[in-house]
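The form predicted alone is given below as one chain in structure tokens.
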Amino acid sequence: MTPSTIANLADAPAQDRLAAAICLIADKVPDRTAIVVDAGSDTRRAIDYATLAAAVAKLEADLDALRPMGVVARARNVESLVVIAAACGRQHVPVAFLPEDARDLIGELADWVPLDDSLVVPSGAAEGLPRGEFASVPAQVVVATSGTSGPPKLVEHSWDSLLAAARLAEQWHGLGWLLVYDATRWAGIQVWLQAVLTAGRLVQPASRNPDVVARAVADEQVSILPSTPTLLRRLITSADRGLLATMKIDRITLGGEAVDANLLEQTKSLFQGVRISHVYATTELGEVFRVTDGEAGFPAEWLGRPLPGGVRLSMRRDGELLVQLSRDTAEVATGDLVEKRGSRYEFTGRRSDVIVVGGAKVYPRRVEELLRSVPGVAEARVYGLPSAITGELVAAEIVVSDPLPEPATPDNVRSAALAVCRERLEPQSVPRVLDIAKRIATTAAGKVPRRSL
């Protein structure tokens, strides 16, 4: 598989590229591993490119014969999702990826047929366009939002926008990519597209348990680790140190949440020489910008100045970040709040996360950063609870380090955390509830929920 072979994919229509890549790789190196599922466990299973290519060819033939209005990918296995995407793309069939928490949106796609892991197109599927028109219509890809700011909703993309961030240069070829994101959401889709388009190896651990993830990374020689800051922090603070020492990470790509300076320093210290980037992207806009200097936030001079690709950033008076993708598009309010700190703008949280206590605004992320600075605190979550008196009150939960150095105890750590909050925060920002938890729950997208569960 030569670099020029993959690079030439950029000349193919966007909707054809995934299927073309799978077929090209299968033709040159059929037994190359494409996907490893349940990595880090006894149930590990590998799928090669030849198997993927055969499944794509069969599904393409079925789609060509039945020509459905569209396909809703209801498969649970990531290899099935890849096959569905590839076949639908090259056959110009619209495809929708719906995670579990967005399944009630299926009503909006009532004429589309569901496809599960059997990859069998129902014989009674309603036909779409006549055969002659079928291949000339641009295929659309529908993806559900993460639900961070409310119930998930459907967003329509073209294959061009779906693949806009894919990198086909030689340096990205044949690498091992970790998939800890939900494979049906924007971030997860971006990871498996990138891995397969460049003859890489997609590695999906059996769970998000830190030891399982670390074992999967080490055993499968993963070099690219895409993650939310929350999942990376959990890996660093909770995984077995011996397993972490065997990981050979080259790049870490963070997204989905703001990353703080402390986590960046921890990451650099643990993974010497690792290249860290922080991608700012949304399901609606795709990738907006990428920060690669290893610092939190983004340079202040980016605000109001066109970035590569024509993106322009601006800010409302209340600190909400606005994005204009090009001169021909309108500004979009992102819901993310930023604040200038020195020569950079750093993210303070999402507008929907702000806790209002008696009319005063509390930013959960700021409180979390302070809690995590307390010796013995490994993880923290801050969220709002309803209050009949103040409207809301601040609540928090922490995970204590394991093991704790003697003579420290969980209760000591909790008391120290409260003392630091009372000393460093305004009264309304001090948690009125502070619980010790075994682990911090995360959403399907790998993020920390900001409301009571």
Given for the second form:
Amino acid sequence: MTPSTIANLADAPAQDRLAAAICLIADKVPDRTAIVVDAGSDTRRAIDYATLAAAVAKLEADLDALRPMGVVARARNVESLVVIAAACGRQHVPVAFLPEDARDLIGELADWVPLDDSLVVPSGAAEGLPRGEFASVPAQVVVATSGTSGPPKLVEHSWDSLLAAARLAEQWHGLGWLLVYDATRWAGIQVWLQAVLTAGRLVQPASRNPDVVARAVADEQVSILPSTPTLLRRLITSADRGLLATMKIDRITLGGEAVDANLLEQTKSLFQGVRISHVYATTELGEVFRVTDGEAGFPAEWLGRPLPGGVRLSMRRDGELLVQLSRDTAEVATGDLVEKRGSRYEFTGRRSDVIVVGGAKVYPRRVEELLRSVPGVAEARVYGLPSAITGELVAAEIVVSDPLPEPATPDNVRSAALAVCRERLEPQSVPRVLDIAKRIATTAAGKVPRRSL
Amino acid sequence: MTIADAVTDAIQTVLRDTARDVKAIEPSMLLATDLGLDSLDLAQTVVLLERSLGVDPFRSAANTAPRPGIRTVSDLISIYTAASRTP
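Please give the other form, namely the form predicted in complex with the partner chain, since only the form predicted alone has been shown so far.
Every component of the complex follows; first up is the chain already shown.
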């Protein structure tokens, strides 16, 4: 069955939806821009829906002829990833997305054929199964975890779970979406699926440089900004003020890391009327819940009773958040620590991020939040340094605001930051190494790295 | 910069970062009693010295043998002097 409108897409089987959407949109508005790559730079390039649809049709024909066991998407360009996903889905060929740091895992998919930006299925590809149901192979879509805690691993998904969070209602149609995530990871895949399924414009900046991102957002009329808190913080603290003022952001969806109240306040005052939600999701579980009230953490009453959709949250005695997706699935330990503050549960960090100093636990997020609240501090990262004397030692780096208000100097911002930490934190949590950095490095997933680099 | 200067600098930085009086450091001073340094202060001193001298004698594999007690500033200077000689 071919859906006749985007809103009807949900009636089609999940694996057919992406290809069906591209064909449908290409039919109605062939010239509409689907994807802008290298946005905010001189090498900007736009791809329309007709071009995407033609590439999908060609790849579908090749896949149908060769029937590989599975496809490993090794393409670098996001438009190729979209085409590969759409064609593999509708042809019932399993597909794996492997980011650079997970390329070692390709051995697990030895029988699958690699597909690069040429989108040519290698001839002599291992003969696969006849076109049938996905049930005959173990996975439909394979995605690697971000490796925030431990080495990346492959996780198998169904098309249903991949598309579970996509919103197809009319209010989502034709919008501009920013892609700052790695397009091969769960979070990035979610953004391009959502944009293309709803006839939107996917805008990928040429780099994560704050000025390039800001120019991409302003020039390409991006109205929805999915981001990690770290990348958003870098954008609003470091991008050109004039460019920021021309951005017209309706919605910011944060994910990948916990959000602090400070960042939420700054964001609300910079983009008047913006709606901010944060998504709690993991590569293994997919989206678990979404907080839309613009406050940090989640309402305390969510713990212990089923949420709409059947998700149940609970907390282990040590504060680790447990998730049960539905009655007949197992409870999963998330590795995320929560703490009750007033009427909310707020995230205090990852279990694996805890720094142990002389036997006492230090939660780096808490220290980072405090550092960022110090006037003159734009960004902060807290990590553990190995020490033969205390096991680990708390170390931090801060980026000072540019420009600094007179008469502040980087040195007295540093002293003020240390003074605030001494006053507010236990002795073992006060950073013993506090460096001033030009910028804070982020991981490929756009998060703050936790161990010494 | 001599090793003694580096040790003195590191201790003074620790005292300054923790908002204590930065006094003149004498080799005979007792780390705990005279300077009030606890294990966190010492751990910070070791990190600072690793940066300025490029060695951490407390972490190197050659130093697994029991160490004599480190009680004074000059004990610390001796350990770093020995470690710098046998890289």
